[in-house]
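Consider the single chain below, provided in structure tokens and representing the form predicted alone.
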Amino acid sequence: MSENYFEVIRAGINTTFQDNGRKNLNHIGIPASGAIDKRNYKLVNKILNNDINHPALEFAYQGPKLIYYGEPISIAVTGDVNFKLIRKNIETEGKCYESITIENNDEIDLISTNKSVYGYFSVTAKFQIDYQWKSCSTNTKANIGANNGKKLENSQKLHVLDIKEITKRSINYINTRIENIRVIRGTNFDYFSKEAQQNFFSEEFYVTKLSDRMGMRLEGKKLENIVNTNIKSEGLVKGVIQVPADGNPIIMLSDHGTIGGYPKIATVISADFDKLAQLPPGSKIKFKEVNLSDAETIFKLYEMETNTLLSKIT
């Protein structure tokens, strides 16, 4: 067969190409982007024995439905995802966290995530896509990255090159939820009243529907600012929690703006970011304060656990 490709029957919700993201570009207004759930992204590629920075499709809530044309190729899906494989009109339930070989005319229907947000799909081949600043990661707000910086669309073709064969590989992995999100104090923590500071760490907040790859908006007890609801614009990092004048926190996610003028009450520690980003609208969050030294230790443990998981894939 002269070419190998996936045809997009249904694009799904916010389906984009992602990798580990870009580095050292915040000073020119380009955020890192990259996969939101780094652990599930790494797992999908390790299962397929791909390079750890291999492009994958990331989708939110509902994934794409694809039909494949070409020589046999292996795929894998990670996250808490319901999906089906369709071969000659016979449907079988797909299983996450294992390699699956598909053939010409097979269909993959990534139906939905289960009480979570993001899932990942990768293949044992190179997607024929463009890179910008050494990354394919798509930022749809800025039209940066693969697929002309846009989400997948119905009827488009995703060409693949250099298909490789692998033996069956899998791992037993269960996605767990998190409600207590650990944070360190932000640079503007003292802008908020003592009552607001206490409420931030004692009250529950809820994830709203106004959340995307750029940020997660929360609702809950209003956080009173006693100094100024706007500040001179400063640099932002992933996980920082800004509080605009309405008193409802906004957590910056992977496609966040690189500067912002809302006071910053706290920053989510890196080790909790994957599970935070997987919380769907309606989920409750409670914040727990840790110091910088503890955050560094927790992140080292998170990385050790991730590397242990990756080493167990056989």
Given for the second form:
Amino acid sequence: MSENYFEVIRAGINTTFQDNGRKNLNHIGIPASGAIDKRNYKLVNKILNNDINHPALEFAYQGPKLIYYGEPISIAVTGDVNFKLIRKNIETEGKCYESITIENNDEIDLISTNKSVYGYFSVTAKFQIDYQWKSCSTNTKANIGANNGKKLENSQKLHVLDIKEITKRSINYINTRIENIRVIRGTNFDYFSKEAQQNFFSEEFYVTKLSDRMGMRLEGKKLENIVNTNIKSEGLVKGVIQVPADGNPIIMLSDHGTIGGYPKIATVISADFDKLAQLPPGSKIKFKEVNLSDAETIFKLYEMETNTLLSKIT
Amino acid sequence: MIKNISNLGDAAVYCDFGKEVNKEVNSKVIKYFKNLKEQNFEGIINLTPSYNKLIISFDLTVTNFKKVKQIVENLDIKEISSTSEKKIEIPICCDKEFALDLNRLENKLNKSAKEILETFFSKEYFCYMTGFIAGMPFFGDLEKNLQAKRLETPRVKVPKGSIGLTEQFCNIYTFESPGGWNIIGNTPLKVFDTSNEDAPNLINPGDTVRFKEINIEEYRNFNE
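Could you give the coordinates for the form predicted together with its partner chain, as opposed to the form predicted alone above?
All chains and molecules follow, beginning with the one already shown.
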């Protein structure tokens, strides 16, 4: 064990190690997992000049409070996060999207995400953690990945190795929120009544508290199924919107079950995944229909925007 | 062989092999799955075969629907050796503490518990697919007189190792998980092993299983 480590004073809510996730394992029931807001995950590592697949801590609503013991190390926080640094008994407000060098005995208190869900924390060193199927991403449902597949717990130690020095790096970035989620019609769109089809694109839906890394449950006008409320179980992908018999949509997110038996009314386009996942319970959603070629163009723009942001960090 | 190819969102190809669910249709799905897996096409990041569908997920930064659809359409399907198709025996204990829905099934099917279990244990089952949760196998086909719908309100927690029945299928819960299948027993067998990265699944699509009833002592002593 290295001598440099963070001690977890407060674990926070759903704090897990994440990276870009896993590939080619859906057929055995293992989803991709990985950071749920890919852009903020990429930004935290770019700010620290880390590899693009470097592990980061992802937290929801409230992050961990950590105390650091060891040689100077740089950290960064991304997302819309309120946090404090406590250095030699002096508290200062932390700023997201910049590298911060901390020293022995310094504390970081990731208090809360502001009108959003997920935040990211990383360091200029290697976390001593386990990988499974080439990824550290923690899937708490199957206990796969770093930290024995579990979320962080109070008073555990996070050891770090190979601390690297960097000069200060930062970027100006403001997280914008969206209400309109763009979707492509699903393979079972015609299972729903004409009225349900219209309501799906015109009514408002609300994010409920029953939302996590597996999926986001919504409530709104009940969507009436006129064919069958079950289909023969088949594969799922991130973004698929399933509607079970109760008529309330569920959107699949990073840790989704790989197979499901509810009709698919639509699929969220890839470009909107990051912002969708950041909508806290109570948020309003309106679905807007786009076609495949629009979705592909919108994704190219999203990628370009992300890459431009990353290239601006020096 | 594929009846229809469409897009599922902007980053997946949805291959529909037809409405029927049987061993023959599923074998075609598996054949496509194995060929695509073996040829390791650039940009394909996940393959999800099921009873009668195959979903191919791809990296939208590398490829797109049109290109992956072409790969599928032009795929040269080779016979892939079936040496991996095993026969496995699964011990199940149907003691009261495990058979959570046996009473309910007696009413639904209008049969005694004894009749239900005798029928269930009387044949071999074919593994159509694995998934939902890591390593969960889906088998078929149950005899017509054992076919029942899902629970109206799914359980929040189905215990690990549970054997569930629904329609023509049965499955094994490899982890504690939410679920709505009719639970008739529990296996002490380790069906999914996270420490074995090369072959975490005990049972794979194409395998055949036979369930064997064990009593509560045998269950308790199983892992000793």
